[in-house]
Structure formats: C-alpha cells, structure tokens
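In the form predicted alone, a lone chain appears below as structure tokens.
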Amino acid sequence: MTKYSIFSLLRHARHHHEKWPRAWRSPEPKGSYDVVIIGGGGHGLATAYYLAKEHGITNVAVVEKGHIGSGNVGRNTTIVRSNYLWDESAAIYEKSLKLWEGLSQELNFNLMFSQRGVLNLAHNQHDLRELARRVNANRLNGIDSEILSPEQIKAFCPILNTSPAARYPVLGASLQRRGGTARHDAVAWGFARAADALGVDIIENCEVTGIRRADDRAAGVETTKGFIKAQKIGAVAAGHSSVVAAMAGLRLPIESHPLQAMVSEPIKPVLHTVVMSTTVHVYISQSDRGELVMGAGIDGFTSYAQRSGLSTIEEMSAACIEMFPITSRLRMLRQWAGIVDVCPDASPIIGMTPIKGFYINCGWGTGGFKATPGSGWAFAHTIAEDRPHPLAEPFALERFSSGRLIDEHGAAAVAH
C-alpha cells in the first residue's frame, strides 16, 4: 500500500464514520411491559422480533445484563443445518433453517448465512449404519440429506485426508447442502435492529436480579436499573437458565457447562463446507475471514467459566492436523469458551411453566444458534397465545414426569 492510499483510507475513515444513526435505541426501562425477554441473544432478540412482528405486541423490553453480542450468541462457532435423528427435533430445526434461508431479506441485514453444505464422517461400520438411519429419517421427514462415498467425499472437500493408511479411515459421510454457516454477531444485530424498529425496548447492560411474585404469577422482573412490572415473562438466558429460573421459585432439569471453541490465524479460501467427525471429535470450518473455525464438546465439568483449557486446545488441534495435515504449521490465533445448558436428552425445553405468565426457553444445549430463528418464532406463538406451538409442545417441560423424552445425544455426539 502508498504512503498516498495510506492517508486516502484514513481521511474516508475520519469523514464516512461520523454522525452514524445507532442501530436501535438504548432507551430506558419504563415502569411496565406486557412482556419482559429476559436475555438479549439471539433467542431472546428473535422471540421479541416474532412478539412483534407476528403477533402485532410491541410493548416488550429485552434486557440483556451486558451489551448485545456478549452472550452465547458471540460465542459460538456458526453452524447451521436441521439433520437431527428424532422427528420432534427435525420439525423444530428445519423450521429454522427454512427461515435463515431468507433471514437476511426478511431483516434487511447481511447475515452473511453460507449454505455450503454440512458433511458428518463415518469412520467405521457402526458410524455408516448411524449416519443411514438419520439420512433415512431426514428424508422421511423432507429434509435433504445424502450419503456420500470416499471418492465423492474427496470431490466435495479435496484437503481432507481420505487415506485408507489413515489413523481414521473415512469411510463415508452425510451430506445436507442446505446446512453451513452465518454470522454471529449480525444475526444479533439484525435482529436487535428489527426488533428495535418495531417498537421493541432493548435494554443493555440491565442485569435481572430477581423476579417478583404475587401467588402462582409472575408479576415483574427486578433489575439492577429498578423493577420493571409486566403481565408475561420469558426467560432465555442460555447458560444461565437455572439461576434465572431458580429466581422465580423454579428448578430446571439442566446443568450448565463450558464449550470452548478456538480460531487459526487467516489462510486463503481452502475449505468450502463444514466438516465434522464424532470420531476424531472435532468439526471445523472456514469464516469468511480466512480463518479454520474448530470446536468439539462440552467440558466433562459444571461450570460458569468462559475461558479455555491447554488440554481441550491440544485436543482440538490434533484432530485439526488429523483431518487436515496441510494445518499442521497453523498458528492458532485466539480462544474462547461459551456456556451452554444442557438437558438430559439433548433437546431443549421451550414453554409454560407451572408458575403463570411465566414461560422458559434453554437447555439447547451445543444445537443453539442453528435454531436461533424457529426458537424465537416457536417460543413468541407461546408467549403470546399462552398455549405451546406445535412446534414447542413436544419439548415441554412436563416431558421430564412423563418420561416423553427426546433423546438426541447422537445428532449432537460433536458440539457445535
């Protein structure tokens, strides 16, 4: 770059980035709401989006305890796709993904969402017969899915390593194409922006310290900017779900885990789909930064930590250079963990609750963010008609007494 490019780019820079209109409001919290979200992250920005939008309710506050981003929603690696086993959780995500898919329009927001496909390995017998059950019950289910060969494999991802020599002979994959990636943080900006122009109140940076009672209703939320009053409250805070929960009386069948995630430094465009192995135990992409994306399970301990760990970094990068040897003299370039809470069938839990004008939206465990848009969607229709969507019903909380559960620990054996 010249010295004269140099001074251009700075000059714009002081003159094209002043005086720009905020992106939604930062109003203050009024003295009550029809509806409080508790919990500004994707899920909490979409079921206020949907409140307002598909049910014509706008008198809604979101309060996020931090600012807009800094949750799970920031802290995720990115994958969409709606290939899960039983067809409860295939209705809820293919709902979702048929809703990224025109998100971006809908919004007036680049999402940046890549449909680049998802390719899950096999690499043995009992991984093939496990990925054509799910192919099987995607397709009953008019979801696209596939079952692809080494060779056609090969085609698809050319670096990775389909040597029959290797550690982990692949075998074979499935394969959604509608599956890939977004942004994460423009999919909270899009819909914080929709939201707001809707007349939604989005309150950062207002942490929810308690949640008033009178009898078996919920009455208001205290916060750390005064107690705000509201007919209906709806809880997504992920990851803290239980203490939320547990504010209003309320124990949740969850436990709240660590997930760490990690980057390498930016490389040209050399992985064009979203590749993951339960085998090797690690799924990776490439952003649009020229980053290798790379993630793979929860931490085995309960904890509030969003922070890494040496043992999970080695883990993650051995299997990196197992799937990829061209990574091998990759630098990584940063770390991070989230926290997400888990269920014990996988599945999240979206609904009433036995307190009234209460509702609960969590336990999405590692399958989060692809369902950001059909969570939001599914849990305002509850919210606001006070009777679960079809969607939302089977993963009640009522199914952890009746012994309904959903159990997808084999769609989500990876993290992501």
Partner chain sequence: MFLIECPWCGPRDESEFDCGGEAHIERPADPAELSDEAWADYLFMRTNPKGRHRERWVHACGCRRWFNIERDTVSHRITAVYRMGRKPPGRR
The other form holds:
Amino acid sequence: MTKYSIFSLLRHARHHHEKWPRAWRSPEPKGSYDVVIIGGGGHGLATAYYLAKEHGITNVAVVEKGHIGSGNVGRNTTIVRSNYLWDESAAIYEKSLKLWEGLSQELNFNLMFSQRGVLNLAHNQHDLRELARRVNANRLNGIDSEILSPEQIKAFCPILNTSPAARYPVLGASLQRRGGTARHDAVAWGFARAADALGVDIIENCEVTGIRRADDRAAGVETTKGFIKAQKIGAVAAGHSSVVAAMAGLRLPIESHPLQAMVSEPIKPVLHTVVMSTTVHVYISQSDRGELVMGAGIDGFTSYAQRSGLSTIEEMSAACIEMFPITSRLRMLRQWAGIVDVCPDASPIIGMTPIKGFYINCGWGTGGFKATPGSGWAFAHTIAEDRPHPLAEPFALERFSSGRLIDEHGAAAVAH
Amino acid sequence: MGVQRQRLAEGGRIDRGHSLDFTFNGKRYTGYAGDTLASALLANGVMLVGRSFKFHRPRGILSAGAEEPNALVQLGAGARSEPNLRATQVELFDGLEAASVNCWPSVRFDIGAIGDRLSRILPAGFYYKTFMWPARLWPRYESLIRGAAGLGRAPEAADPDRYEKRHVHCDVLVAGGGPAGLAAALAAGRTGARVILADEQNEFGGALLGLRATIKRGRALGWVADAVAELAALDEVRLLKRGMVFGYYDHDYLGVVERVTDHLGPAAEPGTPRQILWKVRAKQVVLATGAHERPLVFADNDRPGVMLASAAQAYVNRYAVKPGERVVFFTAHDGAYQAALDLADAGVRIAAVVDLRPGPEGRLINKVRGRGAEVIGGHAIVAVHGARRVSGVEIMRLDYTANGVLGAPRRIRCDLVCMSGGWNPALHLFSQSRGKPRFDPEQACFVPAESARAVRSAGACNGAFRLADCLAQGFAAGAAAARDAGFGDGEPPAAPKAPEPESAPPRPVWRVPSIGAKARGNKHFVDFQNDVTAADVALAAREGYDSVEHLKRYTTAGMGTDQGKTGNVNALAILAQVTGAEISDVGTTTFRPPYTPVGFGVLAGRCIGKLWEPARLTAIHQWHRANGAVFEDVGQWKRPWYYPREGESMDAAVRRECAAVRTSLGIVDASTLGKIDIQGPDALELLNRVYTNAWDTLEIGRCRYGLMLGEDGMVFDDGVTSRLGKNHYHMTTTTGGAARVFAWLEEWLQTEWPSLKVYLTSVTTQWAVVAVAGPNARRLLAELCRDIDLSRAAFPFMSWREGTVAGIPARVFRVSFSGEVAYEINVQSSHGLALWQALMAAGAKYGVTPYGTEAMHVLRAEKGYIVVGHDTDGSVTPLDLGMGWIVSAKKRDFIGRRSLIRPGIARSDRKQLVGLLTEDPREVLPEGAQIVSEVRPEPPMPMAGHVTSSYWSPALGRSIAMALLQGGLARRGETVTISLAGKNVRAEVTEPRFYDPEGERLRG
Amino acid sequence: MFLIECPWCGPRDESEFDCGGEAHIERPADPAELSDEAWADYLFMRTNPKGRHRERWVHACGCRRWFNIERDTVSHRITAVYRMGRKPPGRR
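Next block: the form predicted together with its partner chain, after the form predicted alone:
Time for the whole complex; same chain goes first.
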C-alpha cells in the first residue's frame, strides 16, 4: 500500500499525480473464501478489515451489489458520539469512539474525524431529568459527558437561540467534547483500502441473490457473479437486512424506513459543534465544506426506495430556524434519504443465528455511522471466534424472545 | 459611478426609461428594469465577479441562468443579507447591494488565491492523504480548511420576512414556460382542464427570450405574448411566473417556490410574503424544463470572459448588452453559429469560429462566413490568455482521433470566448419522478427514457432542440396529459411553423486536447465552482473511484451550489473515456431535489415562532398568568409550575404550596389530564382487555385506578376510570399520554376487536378540571355545592357524583393525587375559569392556595405515587414497580400479560422501584443520579439503578426519593451509595411510601 | 408525500395519516399457550418485504378510521385500499 502523506503528495506532484495506484483492487471473486461479508458499507468493510488485522483471517471477500459505500455510510449526517444511556450501548459505542480517535492514522486515510463536541439540548423538565440520568451514567461508565447551563451553551454555540421566550426554551444541554463528525465517504474508502492491503477482496457490482445452505450450515452465496463458497458468512446489509436474512430463511424484528436528511449551501463557518434536540426535533452540524448538515426523524412507512420527501424537510427547516434564527435565509442545496433498519428497542442485532456459520449485524437504525469501527471490531471477533464478542453479546437476536431488550428510545429519541 | 459602456443603443427586453442604481463590491453602477445583476454588470463592463471554491481562481459570468457556477454574490446587508445568489438570476432593483463571495480582501486581489499556486500538490481528494501527522495538529489544519471553504456568509440576525404556503391540486402541471411549456399549457388549458404553468423566470418565453426566433412568420416573442394572453384568459389556468418547480416527490406531488417580492427589494409592500411554497398535487405533469448548454472542457476554460454561447446570445438579444468587443467562438456543433450572427449584428467583432468538426458546412455557417468571420474547422483552443479577463486564445489543429493536436499554435486576440459543446436536457425533475434517462449517442446527451409516473417530457428537456419540434411536442404532451386527466380527446392542436436552418448534431470531444503542461488537463475545468479538472477526473478513475457516485464524492464534482448543471455530463463522459467504458454504462448520478436551492424560510413557512407547535392552554390559563405563575412545558401544554410570591424563591413557594394542601386547602388546575368518554355494551370488556386489573365489580358511581401495558409488558399509561352508567365510562390518562392512549385504544378496537361495540370520544378539552385538596376541601365544597351529599359515607373515596358547584353543572370525582381529601371538579371548559374564581373566593377563609405541578409532584412522591414517564421509561413492568397487586391473576389475558412471563422479564434482579432516604436528611438527591453497586475512587463504576423522583418533603421535614434499583424489592433496609460528581451519598432503601402509608387522611 | 385513498374520505395527502405497519398480523387467541419464540414472532418479527406489502394506515387527521393498503415498498405505488377485516385483493 502506498503510504499517504504530505511527502507522497509532493512526490506524486512531480509526476502530476499520474502515478497514484488504485486505492483498492478490483478483483474477480475467487471460488471460495473463509469468510464472505455481504455488504460493502462501512460496517461490512470494517468487519473485513478487523478480520484480517486482528484475527489474521485474510481470505475474505466483501461482496457489494453496487459500489462500496453506496448505502448509509454515504447517506448519514456524520455524527459520532458515545453518550448512550444503557451500559451495553455505552460500551460498544465507546469502544467505537476510541477506535475513531486513532483511525485516520491507523488506516492512513484522513477521515477528517473532528472532535468538535456534541450538544444534546434539554427544553423542559423531563428532558433535563433524562439528560442528568444519561450524563451520570456516562460519567460512571468512564465516558466524557458534562452538563452545560444555558449561559454556557450560549458561549459554546453563539448562534443558538437561547432566549427564554422561545417556544421551547433551551434549559440545559449535555456536551460530549470527544464527540463530533467524520467525513462519511472516507470511512468506507479508508477501510476498503486498508482491508484490501491486507488481502481482502472487495468485489463491487456483485449482488447476492441467494444463500446456499448445507444441512444446518451456511455454505456460500449465490451472486450475480456466480456462486461463492464460504466457510462463514457475515450479513451486514443495512437497508436490506430483512431481504438478506430471508434468503437464509430467517425472520428479523426489523422494519426498513427512510431517514430524511439535507444540506444547505456552503457558508463561512458559523456552527462549530454538533447540536441535537429531541424536543425541537432536528440535529445539525456544519461540514468542513461549510454546508449545514441536517437530519431528523424517519418516515412512518417502510420503504426500500431512498426517496426524498417534502414534509419532513419542511418540519426540519422550521425546527432549524427555531433553534438558529439566522438560518432562515440560507437555502437547502440537496436532500436525500437513506434506508435505516429499525429494531423495536432501537438497538442493533449483532451475533450468531440459528444457522451455523451465518452471522448477522443489522438493525442499527439511525445510529449506525458512529458505531462503524466498533461494530466491525465486535462482529469480526464474533465471526472469527464463532462466539459473540462480549460487546456484542447483549445485542443477540435471542433477546427478543427472552425480553431482555435494550431500550434506547428514551435516551435517543432523535436518533441519528 | 460606472457607465453602461457595453449597453446597446436599442433592442432587448429592458426598460431604458427606468434606470436603477446598484452597488457591486462597494462601487456604484446603474442598470435598467428588466436587467439581472449579471446583465447589468456586463453592461458596465464588469466581467470578473467571483472566486472559485477551492483555489480562489478569478471567475467571470459563465451563463445567463440557473446553471451559473461562478457568479455568486452576497446580496444585501444585515438581517436581509443572503449568500450565494446567482447574479444571473437576481433581478435588478433600485438600491440593490451585492458583493462577491469567497474572496478577501477583494475579488481582484484575493489572498485565498495562494491555493491556486499550490494547486499542483492539491489534486482532488488531497486532504484524504495528508493532515494526519501529527494527529494533534489536525484541529488546526481543519480550522484552516473550514475557513477557506464555505462561500457567502449567513445573516447575523433573524429573518424579518414572512413566508406562506399554498396547497393546490391540478389536472396538469406544466413545469417550464418556454415554447414547449406554453404549447403544453395551451393544449391542456383549452380542454378546460385545471392547469398550472410555472416558470422560474420573470416572464414566460424560456429560451426564446434570448433568441431571435420566428414562429408563424412573426417574431417568436409575439407568439409567446399571444399564448400568455390566451392562457391568462382561461379560468382554469394559473400562471406562476417566478415560480421554480424544485422537486418532484412521490405520487406526483411537486414543490414550487414563487418569488413574490425578491425582485422588488425595498420597494416591496410591507407585509407581503416574500416567497410562497406551492405544494401541488398533479394528476398529470408535463416537463418542459429546457436544456443547459454544455461547456467545452479545454485548457484555461475558466478564465473570466469564457462564456456559454447561448448566454452571450441572451445578453445581446434579451438584455441589449455586448459581453465583449471581440469574440472567438469555440463549438462542437451548429448551434453556436446563430449566436455568432446575433453577436455580429450587435456589433461584436467575430474574430473566429473555432469548430471541433473538420469541415463545418451549412447555410448558417456560410452566413457567418458571409459576415467576414473566419470559420476554422477541425481546430481546438489549447490555451486562453488573460488572468482576470480573456485577452486571447491559442488554437491548434486536431488530429483525427481528437485526442491530440498538430502543428503550431496560432494566437487570436479576443476579450470573449463563447463555447458550446452541445446541450444537456434538464432531466432533474424527470429523474426525481423516478424516470430513467438514457444516453443518446446521436445527439451526445442524456434524454428521458422510461417514465415511472404520470409525466411527459416535451421540448429541449426531451432532446428536441429545434423550435418546431418543441412546439409540436408541447402541444402533443399537453393534449395527452389533459386527456389522461379526463379532459379532451388528446388530439393536439396544429403546431405553428417555426422555420430554422438545418442543424447538425455536435461532435463530442469531451476533453479537448492541448499541448505541453496544459495537455495534462489540470486547467481543463469540469466543475467550475469546485475547481474539479479533467485531470482530477482521471486521477479519481486511476485510484479506483470509478463509479459515477465515487467520482462525484471523491472529486466533489457536482456538489457545488449549481449541483453540476454545467459539469456533470462532462465529468462522467470523461470518466467513461479514461476508463474505456460506454457513457451509457457509466450513467448519471442521482438528481436530488431541489433543482436550485430553496430557502429554509419558505420551507418552514408560518410554522415558526409562536406558530411553531402552538402552545396548548387551559381555560384557566389567563388567571394563572395574571397571578404570577411560572409555567413549565408538559408536552404541548403550558402548566403552572409554581406560583411565587413577590421575592419568593421556587423552593419557598413549593414548600408553602405543599404545606397549604397538607394543613388546609390547595387548588390545582388539572385540566390537562387526558379524558376519554367510553360508551357501548362492550365498554367493560374493553377495560378488562387494556387494563391489568379486573373491572367487572366496579359499580356505577365508583372510580378505579388502572395501569395499561404495551403488548411488550411495559407500563404504558395509567389513570382513574369511573363508571358513569351501565355502559358508560370516563377514562383519564396522563397529560402527555392522552393522544397516544386514545389512538392506541382506537387501533385495538378497529383492527383487532371490531366486534366489540364500544365508542370512544376524546373529551380532554371539553372538560376543565379543578382539584381542591386538603383537610378543608370538603368544607369548601360544601359551601358551593348543595345537591351532593358530601359525607364520608355517602361520597366515599374513589367515587364520583353529579351535581352543581358554584351554580355550574359538574361531575365531582373524589380521587386524590396528594394523599389528602380531594375532589376533582369537572365542568364544561367554558365554565372552568368561573369555577376556579368561585373556589378561590370561597376558599379565601381557608387560605386556599393555588399550587403548581412541582408541589403536585412533591405531594404525590410523599405518597409514593408513580408518574408514568418520570418513574418509568418504557422499560418498566408493573412487577418492577412493586404493583403486582394490580395485575389480575384471574384474567387469562390482557394486553401485555404474555410478555410478563418471558424469562428476561420474570427475573428478580431487574430494576425495581424503591424509596430512598439519605443518611443526611438535608441531602436532596438530584433526579437522574446513579446508584453504584461498587464504590471506586474513579469511574468506571458499575451501576445498579437511578433516582427517578427526588424532593424535599415539607411534611416529613427531610428529603425523600424514589429509585429504580436492581433487585430493589428484596433490598429494603440496605444502604446503597449514590455517586454524584464530586461526592458519594449513602441512603437507606425503603418502601416508596413516605407519608400516611395507610391512607387514613385521604379516606377521611 | 403519498396520495392515499381513504375508504371513507377519499384521496388525501399522506400527512393526514399514520402508518401502523404490517397488516394481517392477528393477535393470538390465547397468548398464554404460546412459546416465548412464538410470542416474540407475533410481537416483533416482521416480513418487511421489498416489493408488495400490505400495511395498516389510519386517517389520523380525518375520520380516524383504520384500513389496509397494498403498496410496493420500492415504487411506492398503492395498488389496493381495503377496509379492516376484508381480505386483501387476490386472496381467497
């Protein structure tokens, strides 16, 4: 792998950048792999990378029906944080955040991970109570999290409307300073390049059409490029989890919903942190290009179509102006939707299935991007060792029959 | 003051009698009504107007419309300032102030242009490869990147303007008012169909406004005027000029933004909405959105003074402005020749027409030759001179592959280069409608293929570039659309003749070759705004970013404010070329709404400020306000939180309010409680199914507390339900849960239990509820109510009576949320205030004290009453609450029952509700504090639960708390530790009942 | 923004409705009889099909009636609207 640095940039500048190699190869699939990962999104590529790097399993293929990163890793609002309420969630998201903190260097790909802080606003007594509960839990879990007063919030984020006369005045906020944003596409590319360098085959434009089983074991995947034999199969196909699971004869507690998002035209920096509000129902940050990036809730119906809608955008605009009055004359540049797979308890499913050698990682809902490295880490371990990583264990599919759900609705109603 | 030295003496669609003053970058100029800012600047000889996003390269005006990537301005100052507007679309008004964006200190001298000097080490995606070492410096690098990026500036204050929305339905929506759109609207309108014709410009006519075309032997614009007049006279036709159709959503739902006052500036009538968002549901849609001229990708094609040929033509014809004195045309097709003739007629000297095709021939071309212009076939521009304004070009002969050039360069002096690579149909709305485009190799452009919805494309957006075809397609599409919407027979009117010389299609040379260093393509701009070059496209492909979406995201081509209207097709064609793929296989990126940017203000409409989630107020709200209540938001309601007296702290007020209830008399507005009227022979059965307890024994006149679970076994809501008659009940819910419970009951009834004969009516706001509580509650009520026997025996706890209170018909419920004798008096909402005032007046002798939600919470916590959503969070079962007594063992089924016996739910180590008494009675635990199961000097520490409710109890003279604690039901008497930031607090685990545990007082 | 044909009120914008998820999931007659797995299947497992889907909607800001819709989850085309308790089209 050509190392990326200012020096390699200068060296290649001599050749007018005409000698840069491919960031990842474009191989044809081999007949057989130790592990086939279905889905070339962030989580799938991260899984492949950690399989190779942490577990020495390099005979791995990532099969992706389009181009890598064409799903949610390139459609989210790029927020990274770990200030989750429940211990189980906090543990995996915090592991993820720790991985994020060194990831650009580890992958040798600048993910533009920007720890500009994440503010979660409280607008009423109920919000304040939940905020305190979460911040206390975070602190005791060793996760940085603090409560800001309205005055401190104003100082931290001057363009926020903190007037007591607001319809839902800002009464307080939690701040996770280590939270922030990352350049979403780069996450897919960075993991792909690093995994490829370790020997992983990334096979784009290869759609899985079936999962072949031999008795109670998974045997391989049927694809548009032919059958690929596999010792183990990991399904990480956010937006299509139910479809892939159905190929293996599994039913999941998942519904797929569109999540709407938009960006404004680029403007000079005005917002230096990430602001989220459940009560006013929007979350917003400003990208390094200067665009305000916004998201809110999911559409109420199920869909696989990644279709933009107008009503959510209207509500999001109103919420944005309510919080940031100076944005009224800014303009929406682009809107889009991603398809998020939502579990009843707003927590993911990671782990084994009744089919031996078939593992699933899905149901991250609206919160998957921030979990990318942690999810890949825990899932790679689960596949390699054929038993759940401790971080993944609470998120087993089995919890839906036992009732041991991890209900994150309360703490993360505007999820993201 | 600038002089309009480039203005023609006559012609154009400007009003020379109406002169307008404006400033640009602080300098004063004049223009005319009918000008855009761009045309006015050109009239004043200003070509350098902006700087590019990445390298801050000097840029001029490229286009005359929505596709403009370069001429972005900051308009106005103060609260009405607006960034990134396209000067080509800003209509000039008197007093307009504009400035270039993204440059400092000035557009002529911009510090940021240092990036251009370094461009060799800053290719596409350079930032992914560097700024990683040392890691701790990344925030500084990032801050530099952020400062250099962005374009204009956000205003510094709230928007003073108002926006509106309108919902409309129509039979046929026509997007675009050029020849095809007008024809479609005419054909549809004449059938009597309800038609909306929307066009983004200030007048109809589309591209014809910038052309000298002929229809029916007359000027095309004469035909336009007739068409508009005819349409205006049709009752069912609505004409929306300045109405941009920006998005095509599901089920033929389209968004249109109408700019109502933007073109008027300060002259706008105060109070007029600035813009209107039209939300249109169309039965049929005709897209007549035209086409954008495609730039040629050649070396130095971004110099100020390089312009699209059709733009130059529009500036001459429509705005009577000469964009230059001496022009070189550079073209791939015949289209540019008409532009050349128009410019020549306006007095612009045609230095040469450089044609990529080897032997251009035809009537038009001969006409241009006849004007003395040199037509140079088979040649290409290989360099452009002039940094801030074009001063000349160098041309060379193309080799037969068009991948290289031959011979010696020849220099031609000029101050304007007009380029034309052909046309790109504006497929945005078509693609948003889920239509699939296909590449037409003949015309070298993408055209609509399959439509997925009730949509037809007509004219240039359908690949028809001849006027006669546009008209014919427009008429046909309009007539067919009307027919499909139920009007007319679909037979199109005869299209008028529109003679034009034959025109040959373009020779696509996607990347024009050059020589020397320039052959590398790193000054061949593809995306002007984001400085993406042909070399960047090649680099992306080389590195494997070779799908069209990767290309876009890696290079940022098409991600600027123009969303790639000029650059995208060139980018993907060059990608196809370098990867050896077919253009049709590369495909286009997704066209996402909006077509051009739409303001957040107009998207929000009136739903901001006071109208953003309007507050719900009770009938007694005015009294609370007048009497100094401090309010809290509970859901959408404003509820009195506490009533401080002059100089009184919240704590003191709450203690006083609590003491009044415990010792004499308190009064609280409980109107926000959810109320549902339940009637029907199966009402009882419904209650049995949705509550955990049994309801069979509840007699008429009695009330019972009930707990509802979700089907997952978790506590969902609670409240008291009273039996009003044999088949008639009155259910109450939590304030926050009212709408949810009501909808949920309806859902069960309609979807699962349609055979139950039960009818629900939400009566939350029909009743005002005032609760009087305290030892003197009965005495007070007795004074105002003569027709109810209030004695303990006749009107016991948990019963209700109908009667008259203060002369007002009322239902009186003897229920209590405070632990004292209490009556909840329900009267018709409109009598709520009268009732309250009567109670206050009569209660004065008892020192009646209004109390708010905070005191209410203290009182209920003293009693250990839970509040759903406060002591529960959707993960708590009745067993966890120690409320097993309310879960009927006899009933075989109720909602949620089955879930309670799942292994993960029946465990004894779940978090369960307990009381906590701190060792130090003065210590009031903060709500949300965590109980740790192991005390360590530093986190992490394992947690065992959290404090849900915590107050100072005036009745007990100490702090009290409720908490959810792991295995708590079995831990009474134990001491636990609560870890606060900075200290640990110890507390004893108790029953969650602190005051009058036997309930003697409330039955009293 | 879908256009939904309420069986009682006629065609209305989607914003007047709420979607209640997959249709034809009947509540078991005797939940106590079910295994934990079978109960979890009723409670949580969903078909979530890509393509033709039958789902329940309620005209929340109109007549407040529930009804069924057959809709394609890719094209979003609504192919049938039918009242509660009725069989879906094409099924006997």
